[in-house]
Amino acid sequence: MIDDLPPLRAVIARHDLRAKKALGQNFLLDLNLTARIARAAGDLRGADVLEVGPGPGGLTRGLLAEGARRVLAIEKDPRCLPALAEIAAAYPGRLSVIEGDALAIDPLAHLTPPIKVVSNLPYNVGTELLVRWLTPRDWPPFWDSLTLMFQREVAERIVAKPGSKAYGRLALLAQWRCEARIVLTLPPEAFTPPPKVSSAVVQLTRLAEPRFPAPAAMLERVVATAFNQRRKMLRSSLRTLDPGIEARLTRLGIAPTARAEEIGLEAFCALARDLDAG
């Protein structure tokens, strides 16, 4: 055990805890493997840290156990709370747990840096949230990591490189100021429900500035229109932009006949600079 706190099935029983899919939950009951996600993110001594979806705690359990400075949970399911506040009491002064939905909430007033974010996010708001950490008005972000649970289709589409099936606009968002990889895979049955799929946890640690130079919302137009089209030759899916983009492709070093998923990031950047210069 990584505390006095009960078992999770325990907790679980007592509070009447299914998961529910609507709310995209899958609960972690193992607290060792908790544990290690939390190992994962790092030194958390003297790190606020946010988690969105704890359920009923068991990563929570493994971040405060690991040191983290103070923990800020947020949970939209209200079945969840009376077992977080347990693990509050256990933990005096460093477990903070708002209700809501985290698509909606502002963490930044109660969090203080440095901040890491850890997470086994629900399924269902998963992704939208990842995209909005990648993408903030301004950069370096609030936060200094990032680490995920993810199905691991959508983790392999965050660290893919170019020509795989999976690199696409996920893989450019992250990695043009990130260093992404897999630190650790999960089979269903460490779940409970099991999900059809494997999960797997991805870390992101922000870099000081991105990989490239370019403008961020026009990088993030040229990626989304090049791969909205992935099948067809950039010279044509990338027609709305500019209806002399062939020219500009040529001029760049770019094969007008190539497809996005053959097209690296730097050269991505490139085209967004072209391309916002006029």
Second form
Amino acid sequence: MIDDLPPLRAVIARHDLRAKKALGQNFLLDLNLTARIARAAGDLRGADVLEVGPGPGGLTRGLLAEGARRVLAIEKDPRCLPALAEIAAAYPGRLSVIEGDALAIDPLAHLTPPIKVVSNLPYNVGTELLVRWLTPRDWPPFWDSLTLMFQREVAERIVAKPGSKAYGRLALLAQWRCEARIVLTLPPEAFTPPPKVSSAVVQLTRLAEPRFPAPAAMLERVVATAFNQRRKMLRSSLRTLDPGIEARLTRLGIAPTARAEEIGLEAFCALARDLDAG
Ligand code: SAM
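Output block for the form predicted in complex with S-adenosylmethionine, input the form predicted on its own:
The next block holds the full complex; its first chain is the one shown before.
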């Protein structure tokens, strides 16, 4: 027992929270598991937590039981609000719930640093939210760490290394300014209803400085362009960025015949700096 609130199955039955596929609803009902995910985010005492998509509140309860100073939960489905209000009443002053689309809400107005983001993300907006959190206008971002559940295949793309099929834009964006690792994998049966594929929790901890200097906008552009045509050689996939790309790559010690998936973070950063300089 992590709290005195009713079991999640009872909460779901009482509030008639039948999962809706369109909202990416696959609920975690095992509170020991949600407390474990909360612990993967590190020490929550003294931190505010942003949770996107609390649903019936299993992870929310884990976060509060593990000592989060405050939790801000953004939920699109109004059916979940009465269940979340019961949790708020059990933890006075520590849980705020906003009904709405996480893509349209600025959480900063409601949170005080240090801030951790911990969420079992809806699959349809998960990648978009992650990319937003990884590409703020200024670094460091508003958050200290992101602890996020994704479909396993997406989690593997975030932590992928050069030379693997999963390596691409997400890996480079994540690993440029964060330490990224998979901390937990879960089979479909851990969820109600079970999704088609396995899931994994990724822990991203921000670095104070990027691993290698590079202008963010140019790095994002180079990486997106290179992986847009990942099977092509760089001299061809990057030509739209610079007609003289072949000579530039050679000068930088990058083989113009290499493909994007063979190029590491350091070389992409060097190329972005060079292109930015003109
Ligand atoms: N956190 C709960 C759990 O672990 O059991 C539910 C996770 S479920 C995968 C995703 C939740 O995100 C659902 O409750 C869904 O209604 C909500 N959701 C979907 N799209 C959303 C959006 N754009 N903004 C906020 N919440 C959203």
